Structure formats: C-alpha cells, structure tokens
Amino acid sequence: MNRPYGTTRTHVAARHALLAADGHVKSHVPGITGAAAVILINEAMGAGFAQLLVTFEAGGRAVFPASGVETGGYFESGGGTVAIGRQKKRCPAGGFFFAPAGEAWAIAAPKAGTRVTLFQKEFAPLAGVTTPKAIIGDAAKVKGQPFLGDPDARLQVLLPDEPEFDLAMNIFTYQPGATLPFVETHVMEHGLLMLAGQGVYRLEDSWYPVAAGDAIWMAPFCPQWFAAVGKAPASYLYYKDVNRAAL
C-alpha cells in the first residue's frame, strides 16, 4: 500500500533511530562501484560506528585498502566472492565475513541484486591481546542457541566471543509471540537490520512497528525491547561493540 504523501515511519531522535526503506537515499562511497550504497548510520547521527546497505549490480565491486577500520559484513541476498588478505571464498545469501583492521578486503563478482549490510568501526586495540583474525563464514552453519533458556528466541553468534574482538555480529530469531525477556539497558551500542517478519520495538519511551528492511540505531544505554508479532518468525541482524574497558 502506498503511504500518503509527506509521511514516513522513519524517526530519528537524539539517542535512537528507526530508518524505513522508503527514505533511503544513495551515497557515493569511495571503494564501492557498480552498486547503490546507502549510509544508514554513522557519526553524523551521533553513532560510534557506520552501517551501510549495499545493493550490487552485475559486475559491481567493493574494494577497501588496509586501514585502522574493521568491517563486518552479511549477505542478505544474492552472493559474491569475498577476499580478505590471502583468504578468498564465495559467500551465498546468509554468508558473512569479518575483515580486521590492517587487512585489505574486497567483494567481487556479485550476483545482480545482491544486498550486503556492512558494519564498520575504528578498531580499539587491547594491550597484551593479539589482534583478531579474518573470518568468512555461513550463518546456516551457526547453530542458534536459546536466549536465556527460551527456545522460541534463538541467538546465532557469528563472530567469536573472545577478548581480541571488539565488534560482535549476531542474528536473533523469534517465533511469533516471543519477546526479549526484559527491557535491556546497557553500555553496548547497536546497529540493527530487520531480516524477516515483523514486530514491535521499544526504544526509550517510544514504540515502533518494524518489518523486514527496517534499520535501527540504539545509542549506549538506550532502553530497548522487542516482541515478534504476526504469523511468521521475525529475525534481525545486529552489531554491538564489546570486550573493552569501561574507562
């Protein structure tokens, strides 16, 4: 159904945002060619990371040189060949990767229409801990675990929960009617993409209907809660910063 002129579900507040697909505007991002790139979240919003949605044409590419920035990526649809340093692997829909700071990386030979979400942040080294290694994987091979014992809310942890990683990337899947068990309030910042289904997201004191394709930003200590509604499971991909000192 077409929305009335001048209306949108997008809402940007000081410490959270809901970004609906009806407001997407393409940006020219250095290193990305033959693709529509949308910068959904970055420091201009007040965030400490960037979240991009990239939709490739046939023959499109993403090529990034080694830098102090690390990148997590997830193939929402289609597929492409990911190269990180000397690693190289074909990723299908549901494929994911982690390119550590100091490593060049690229996506090549994507299928037309391939959609990839990228999370990028400056790497924060930890004294006495080795730097993280590159990862290219497939979410279909990562078993979902019941979240706090609830089999209807399952969490897939895509990157190792180890001290060298300061970036986490997970997929949360809820059966209809399942919820987060309580309103979370924590130091971790979130970037989120709804992958499937629909639900209601509480952000601070606001409540938002959300559906596949929506993106969400949550600043540190933003109260948050989710409930899956409808007849099909709901799932979302999300980023958070982890494993670093409080000061």
Ligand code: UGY
Second form
Amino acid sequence: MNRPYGTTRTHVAARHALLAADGHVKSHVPGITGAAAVILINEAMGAGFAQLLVTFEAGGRAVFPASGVETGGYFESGGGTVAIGRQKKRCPAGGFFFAPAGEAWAIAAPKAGTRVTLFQKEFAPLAGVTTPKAIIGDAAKVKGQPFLGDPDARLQVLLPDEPEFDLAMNIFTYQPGATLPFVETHVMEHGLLMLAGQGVYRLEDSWYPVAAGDAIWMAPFCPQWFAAVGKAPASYLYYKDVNRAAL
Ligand code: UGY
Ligand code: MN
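Cool, the form predicted on its own is there; where's the form predicted together with the named molecule?
The next block holds the full complex; its first chain is the one shown before.
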C-alpha cells in the first residue's frame, strides 16, 4: 500500500515497538553475505535479545561461529540448508531451527528471496541442568493446540518446553474474530513477526492495526492483547525468554 509522504505505522516507544516494513533499512551483519539483513529489535531498543529479518539472494549465506549466543530461526518463505554442528538438513518454508550456544551454525544454498527470521540471545545456563541440543524441524509437523481451551486460537510450540531451553519460539494462529483471552502482563519478553492476516494489537495503553510483515517488540511486563480482524486467519511467530529464576 502506498502511504502519503512522511507517514508510517511504525512506532517506537520506551517499552514496546511496532515496526512496519516500509521503514526497514538494511545493516551489514558480520557472518551474513548475499542477503539483506534488517535488525528489527536489539539492545539499542532496550530489548534483551535481537530479532533479524534476512532476505537471501541466490548464493547468499549465514555463517556464525560458536559463541555464548543461541539462535532460533524460522523460514517464512523459500528454503535453505541449515547446518548446526554435525547436523545438516534442508529447511522448506515453515522450517525452523535452534542453534545452541557453543555450536557453530550456517544457512547455505537458499532459494532466491528466502526470508528467515532470527532470534538471538545470550544463553543463560541453569546450574545442574544440561545445555539444550540443536534442533532442525518443520512447523507443518507441529500440531497447534487450543490456547487456554479456545480451538480458534491455536499455539504451535516449536521448541521443547524443558528447563534446559531459555528461549521459546511459537506460532499463534487465530481464526477471524478470535482473540487472546485476556490482556497478558508477564515478565517474559516478546519479539514477534506477523506471518499472515491482520488484526489489532494492544501494547500497553495503545491499540495498533497490524498486518503480515509487521514486527513487534514487547518489553517485560508490557500489557498485551490481540484480536484477529478480517476474513482470513491471522498468525504470528514469536520469541519468548523462558524457564529461568525470578532473581
Ligand atoms: O506466550 C505468550 O505469552 C503469548 N500468549 N503472548 C502473546 O501472544 N502476546
Ligand atoms: Mn505473551
């Protein structure tokens, strides 16, 4: 949609942000070549994690050495080969992966135009608990469960909800008219990408119209609520920090 000069739906507040695609600006990210990489959310915004959108050209690559950072990735479209340590698999659209801290990982041989969202965070080890393992999977094989009993709001939990994982990556799909059942306020932070459809997102005391392609940051304790609006289902991919002590 063409917007009048000087306007955008993008809004960056102290504890939440809506980032519409019309404002995207590429960054050079070490390790990513042959691709347009946009850093949508990171510490400079006030977040405890980073969210990147990478659009690959044919022959593009992402090559990251082992470090203290863990990465969750999701192929929104296209496809590519993911290698984590000794695991290697072709991911189609809907493919996802988790590369734990301490393991090198790469995306190679992407189809031209492949869009991948990356969530990255410093791993927080938990005393007495083993470190999480690498995962390469396909969201099409993860069944959506009714959220708090609502069959019209379904949640796909892509990574195991086990104490070793401090990062969750989920897909929420709402039938038209379905909503989050209440205004959530929680310590966990979110980074989100609208994958399909449209709706209204409440963030703190503001309500935003949102649609596929929008990204959202919700700081810890940001009151949040969503209603799917329109004739087609709405879905979003989101990040959440999980399974760690309060203090
Ligand atoms: O997992 C969640 O906290 C999820 N219900 N939040 C959200 O969709 N904004
Ligand atoms: Mn939430």
